[in-house]
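Next up: a single chain in structure tokens, the form predicted alone.
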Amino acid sequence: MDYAFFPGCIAKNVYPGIEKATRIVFEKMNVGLHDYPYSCCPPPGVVACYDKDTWYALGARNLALSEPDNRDIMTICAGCYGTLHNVWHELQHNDAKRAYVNEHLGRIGMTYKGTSRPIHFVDLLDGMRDTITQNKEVDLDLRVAVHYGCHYLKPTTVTGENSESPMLLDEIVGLVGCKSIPFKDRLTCCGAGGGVMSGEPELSLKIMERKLKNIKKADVDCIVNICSFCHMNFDQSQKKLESFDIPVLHLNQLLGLAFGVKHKHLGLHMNLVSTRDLVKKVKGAKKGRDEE
């Protein structure tokens, strides 16, 4: 299988240990990401608020890159998702929106068709469960809070995932040997998106906070998302409030550990929040496993 791979600005500039991380476990999965020019999805949150036809224009850019190859395109963020996938349906539907979204590309040499398919990592790894069972090398008995992030699961009208009680993520976690354990307003925002983090930075704070103390309650070794941004909020924020220190991990970071990758190759060490007692925790249940 071979994707177009669409890092986006977080994991390219702010945390290369998820980017890295998805190209460790899609390698292993002998899934091939090929790379290409992309610029910024842009955010749904902000450009799309501001002016949706240029969102469009943008957007539309980076899904016609690799058309001529014939290559869909897999997104490891929410938001990066939330952009490509929801300007692909509105393409899909819209022919007057196209026709304007080809006069402007039409000016840099390009044409959007609408024949490579926005897909997010999540989706593609439901189809390739028995693969992660097949590369597991340990069991990482962890218990987790997993995060599915709001542009993931909404509109789900765009979508067609069930923003209600989801449980994909739920399990593929329990693939790997984690358990995961519900907690208080689950699926409420993180506070980052729609422009709150950067625009309402007080807000966002207090929407983050109320989230931790339930994942806290929850009593689990780490926080585990989909998403690049929800990621660095969710690191990040912990160190602003000062009152938390629950290990922050992108799902292919797991995934990683779980198929015996060093953590330092997935740039767990990079992160604010320290994941060194996590880490002592996996290589404990990773000797017990060689020990039987």
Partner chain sequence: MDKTMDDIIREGNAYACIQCGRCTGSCPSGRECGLRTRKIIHMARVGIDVFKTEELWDCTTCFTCQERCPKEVKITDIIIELRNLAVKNSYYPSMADVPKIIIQNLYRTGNGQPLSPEVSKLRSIIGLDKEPNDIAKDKEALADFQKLLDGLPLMRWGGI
The other form holds:
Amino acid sequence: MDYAFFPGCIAKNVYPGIEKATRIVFEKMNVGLHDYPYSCCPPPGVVACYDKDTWYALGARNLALSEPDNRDIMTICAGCYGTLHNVWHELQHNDAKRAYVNEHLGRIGMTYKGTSRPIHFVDLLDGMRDTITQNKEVDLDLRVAVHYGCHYLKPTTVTGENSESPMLLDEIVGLVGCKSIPFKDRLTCCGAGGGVMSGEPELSLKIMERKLKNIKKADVDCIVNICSFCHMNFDQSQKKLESFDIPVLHLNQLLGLAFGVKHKHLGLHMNLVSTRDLVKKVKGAKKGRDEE
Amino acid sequence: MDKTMDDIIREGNAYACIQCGRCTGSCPSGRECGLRTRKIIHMARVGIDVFKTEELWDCTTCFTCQERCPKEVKITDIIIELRNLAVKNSYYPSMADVPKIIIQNLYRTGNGQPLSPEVSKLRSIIGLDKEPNDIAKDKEALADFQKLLDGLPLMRWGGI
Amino acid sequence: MKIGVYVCHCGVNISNTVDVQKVISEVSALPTVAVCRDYQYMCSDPGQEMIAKDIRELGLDRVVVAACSPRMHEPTFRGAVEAAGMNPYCFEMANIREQCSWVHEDKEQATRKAADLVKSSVARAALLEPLNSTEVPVTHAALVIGGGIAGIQTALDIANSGYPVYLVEKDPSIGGHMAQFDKTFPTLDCAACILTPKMVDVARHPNIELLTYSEVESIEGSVGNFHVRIRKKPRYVNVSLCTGCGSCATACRLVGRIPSEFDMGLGKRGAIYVPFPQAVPLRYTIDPEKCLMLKHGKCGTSPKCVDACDRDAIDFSMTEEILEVDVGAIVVATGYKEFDPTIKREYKYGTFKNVMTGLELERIFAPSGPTGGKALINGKVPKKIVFVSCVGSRDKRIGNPYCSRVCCMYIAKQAHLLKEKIPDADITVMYTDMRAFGKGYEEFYERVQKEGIKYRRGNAAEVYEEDGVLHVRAEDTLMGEPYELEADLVVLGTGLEPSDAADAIGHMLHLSRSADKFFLEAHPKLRPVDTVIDGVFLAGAAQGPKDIPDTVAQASGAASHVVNLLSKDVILAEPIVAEVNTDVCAGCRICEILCPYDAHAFDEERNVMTINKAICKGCGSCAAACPSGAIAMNHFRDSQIVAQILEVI
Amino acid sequence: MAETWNPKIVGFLCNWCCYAGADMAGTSRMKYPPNIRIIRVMCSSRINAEMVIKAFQMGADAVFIGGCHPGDCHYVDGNYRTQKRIAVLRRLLEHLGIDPRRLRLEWVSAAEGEKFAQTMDEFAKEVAELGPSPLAALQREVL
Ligand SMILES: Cc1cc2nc3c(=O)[nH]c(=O)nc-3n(C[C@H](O)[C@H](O)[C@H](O)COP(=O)(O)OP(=O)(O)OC[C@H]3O[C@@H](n4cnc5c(N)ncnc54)[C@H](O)[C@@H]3O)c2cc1C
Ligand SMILES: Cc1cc2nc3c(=O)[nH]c(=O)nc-3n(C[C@H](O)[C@H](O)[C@H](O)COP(=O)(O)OP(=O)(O)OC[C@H]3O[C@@H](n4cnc5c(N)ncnc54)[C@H](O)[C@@H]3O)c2cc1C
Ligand code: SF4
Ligand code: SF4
Ligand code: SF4
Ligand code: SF4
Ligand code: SF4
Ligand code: SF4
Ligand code: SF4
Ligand code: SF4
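Now that the form predicted alone has been shown, please provide the structure of the form predicted in complex with the partner chain.
Let us now look at the entire complex, which starts with that chain.
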């Protein structure tokens, strides 16, 4: 299997541990990831909210890059996925928009065909459950709070997901020995999207605070997300709020731990909220296994 | 392809709204601020210039309301369109200013969130290339990208 | 050939879009047209008289009326020309309203089209041939499908007029949904008190043959003469021996182990059961899916039910029976099913036990229900109760855009009943709009509010649970404030959908469905109990969501249509049938296999095909296929159709 | 031709479903372009190749046939036969140099006024794009 790899700007330029973890984990699972001169998705909360047509055109440029190689595009962020998948979906149906986009891409000698599909990596993992189990070296035995991310699930008319009671992520963390702990309002937004985190940080923080309170009540070892943007919000907000210290892991970092990768290679130490205790706990688990 | 209020109401099914309030009840943002999703839709369909209201910018575009609307009002899509309309009419409140920086970054580096020297160092510590293998590195691609952006409406409306 | 053409204005419905004078002047020029007039309302008495007068005075031999759809007024005008002495099949109609003036805006083009349509009708009229209807005898009996309050009322009304009725109900007892209720809005009569006597009347009525636990297998024939096959499922209890004493049920090895359908799964029954104590017929039935004897051939050392039955009524060797009956008319009263709210996941029905549907709560009120009528929800008396309206109705997302019409009122009823049983309960109704449009309904709504039920406008967005307590989230849309309520019971005001079991019936009878998937009536205002299939009528919620008063009114309406039909000894069968010209027929037998009714019979001796007029329904399929052109499809002959084609191009 | 060309569509509609659906479009006052001229038949299976070809020969730009949805045919399965016949007929039309898209078969129920109006809209547009039927042009020349 081969994919064009769309890391997105947060995983590249803010939390590179996520990019690294993804590369390691997918290499272990024998999935080839290929780089392209991608721009950022562009961000739905900013570009789409300012001018949707620009959003379509820039999104289409990214989508078109791997078309000559016939590669689908793997994203590791719900925001990137939201942009690329929505753009792809719209251009699939809307001929006028497609013509518009191609008119502009034509100016730089590109065309958009729609032959490369964006895929969220969790959907990819869904079909690789056996591979995950085969690569598992450590049974993590953690209590985790999973966070799906709005734009991975919704709008369902585009994503085709079940937005009210999804189980996929819960099942995947289960494969590496983690227990997904239910908590109140587990599916609500983290508060980052729509330009709110940058435009109205206080509002964003309030939404996040409520969310963190609910997670804290569930008494978990860490938060697991499938979106670099949510990841950044969870990690940075806890520092701002000061009253929380729940480690935040992107699913690929969690998988990395389970695959026996050293936490430093996964960039866990770069999080603002310390992951030290968590890493200790996992090491303990590994030791326990080794001694068996 | 500029849309009028009328287009937005029609394409988003806003006329069908029965004011059930399921949208506001679902809204994670409205719980913390003055955003009343139902009211936005109502104002739109009765012809009030709702794009002028600041609450429009409180939405996190989480799509929960749109998912639950029994009348298939494309609420979040409408909110995004209304924001577009606001921008086109230079009607964005101060909170919409910060994203401008993001747009500037986007133009300059191809990324809304550009690479900082600190993170570049961190990248090499964990064994990644100092600079990501993306548009920021590929000068030719970046020039094309800027050319593309130059001809797109964002640059007109974004006020940059 | 003298053709009279009459163009109707239909008030202004036609003349607003179609230039009637222009059509007249074009049509008048046709050589076959003897007279061409227009009139405000052709279907009115003076309009019809105008035609009759021309037939008598000008000796017209064909008449064309350009007006509304022939599906509306063809019978009216056929009657009018016949009364004036003309063969009714020499009449032709051009549809310039439904298919022209109402659907087009450009006056010039609509006028052009109307003129084309009228000319095409004139061309066709010139080639029409007088036809004579044949008389067919009417079987003086009726079939009613579905034994809810609709079917019960229809069957009783027909039977009381003296005609035999077969009432077929798929379940072991009649009564339908109404039997599940304790009280009914808005008067709060006890449902059993008003329903049970009717059920007993049905069972005792000499003119009613009650066929419970039975399903219709097939229906053939047409108005006046339907041939129906009914499958009686085996009850494994001999109903003529069983006295309904219930000794078997208490003895059954599985007693109290099987969720009772009638109690919405809240109560339990055994493998041998009656759905409810007032069941009609009060005869026991063994559930073949559950009974140990029927499933495994063994129930302990000996079946306890058999041991308990003094009357030796239990008979495991019973098999299904097919009953064949002939009837002249059919009433479809298959009712509704409750919307399954599992797909509205945000309400967590199926996840949290204290989220219930309306129908489930009905069983809680019933003295014969799972709690003996006590307001106990999962063993506890609820104190904080939230009702949610419009669940599964007015909801395009799940494909039910319609209002279910009864939930606003049953919510009011249930809120009242809960308040009566739990006076200190805090009850809130979250609603979108309050629809209380029936007689006494608004008054009932006010009464319930006076009793302290809080109505808060704005519907529930979602339900969640925290520390074992349910919370309902909503916006009070009048205040414009989101809020949350704690609840120990959430009742979903689930809407109505057509019964699944109605699908097969619909196909057998070729009934159309409206967009809401309920059966389509012949006309939404003027023929709400007829279907487009002659001799087939609708009653109750099968036609659309409705409450009991409307159901009963429609049921009586359907019965009167049936009686009207059965009171005739003969009806006229349309002579629109296919005929073989045996001089031309080459004997290839291609037509034979095409006929869905086996109307063809091959004459071996003469090597030609013949068609039985009484069987042919006039689809014209065989005529279209005959390579020799030997089959004439009366009233839709090749020449007639081709003449129309020539005129419209 | 001096006047602007307007596609001419001949419609054959079965009495029970499609014709009733067309009536429903009218009762609901839905608007569609006035190109179609409807001829009512009892069942869509009454239509044979001769009638369709006749329509094209006489100058129709397109032919529309409307019947009941599968399973809903008033005459049990007339619509299946129609479907089969139309498939054969399409090939025949191609042979005659008529774009088979000019012959459209659609199932419309008595309740589907909206579908009927929409179909008319679409079909009129499609035929307009296809331009005048070559046979119709021939017919005009002869006249
Ligand atoms: C929770 C709830 C509360 C309500 N409370 C009230 C109230 O208080 N007052 C009021 O006026 N209305 C009330 N209604 C509405 C009321 O239930 C209906 O008006 C009424 O039941 C309709 O009667 P029906 O005979 O048409 O249908 P049904 O009651 O559904 O009866 C149909 C019958 O046909 C049978 N059947 C179905 N298909 C077949 C088949 N193929 N062959 C043989 N048999 C078949 C079924 O088994 C059933 O017995 C309430 C509805 C609900 C959901
Ligand atoms: C403004 C308005 C608009 C409406 N629009 C619609 C609509 O679009 N669709 C719809 O479905 N419904 C509509 N309705 C409702 C509709 O009018 C009624 O459903 C319908 O007219 C009732 O018919 P009826 O025969 O019972 O009563 P009526 O139409 O009132 O007929 C009663 C007849 O009895 C006669 N009469 C009365 N007393 C006596 C007596 N003592 N002796 C002899 N004759 C007597 C009267 O003169 C009258 O002719 C509308 C109602 C209103 C007020
Ligand atoms: S959920 Fe939909 S119908 Fe209800 S108030 Fe909101 S927009 Fe209107
Ligand atoms: S999309 Fe916006 S308005 Fe809708 S629920 Fe989410 S935050 Fe609220
Ligand atoms: S014990 Fe016998 S008679 Fe009594 S109810 Fe059962 S089957 Fe009927
Ligand atoms: S055979 Fe056994 S299981 Fe079946 S009804 Fe009798 S006692 Fe019950
Ligand atoms: S009757 Fe009331 S609760 Fe039921 S669908 Fe209509 S408005 Fe909603
Ligand atoms: S009184 Fe008339 S207007 Fe008012 S709610 Fe009833 S039907 Fe509607
Ligand atoms: S298809 Fe025509 S020729 Fe052949 S048997 Fe039938 S009627 Fe005779
Ligand atoms: S017209 Fe139809 S029903 Fe009549 S004989 Fe021919 S195929 Fe049979």
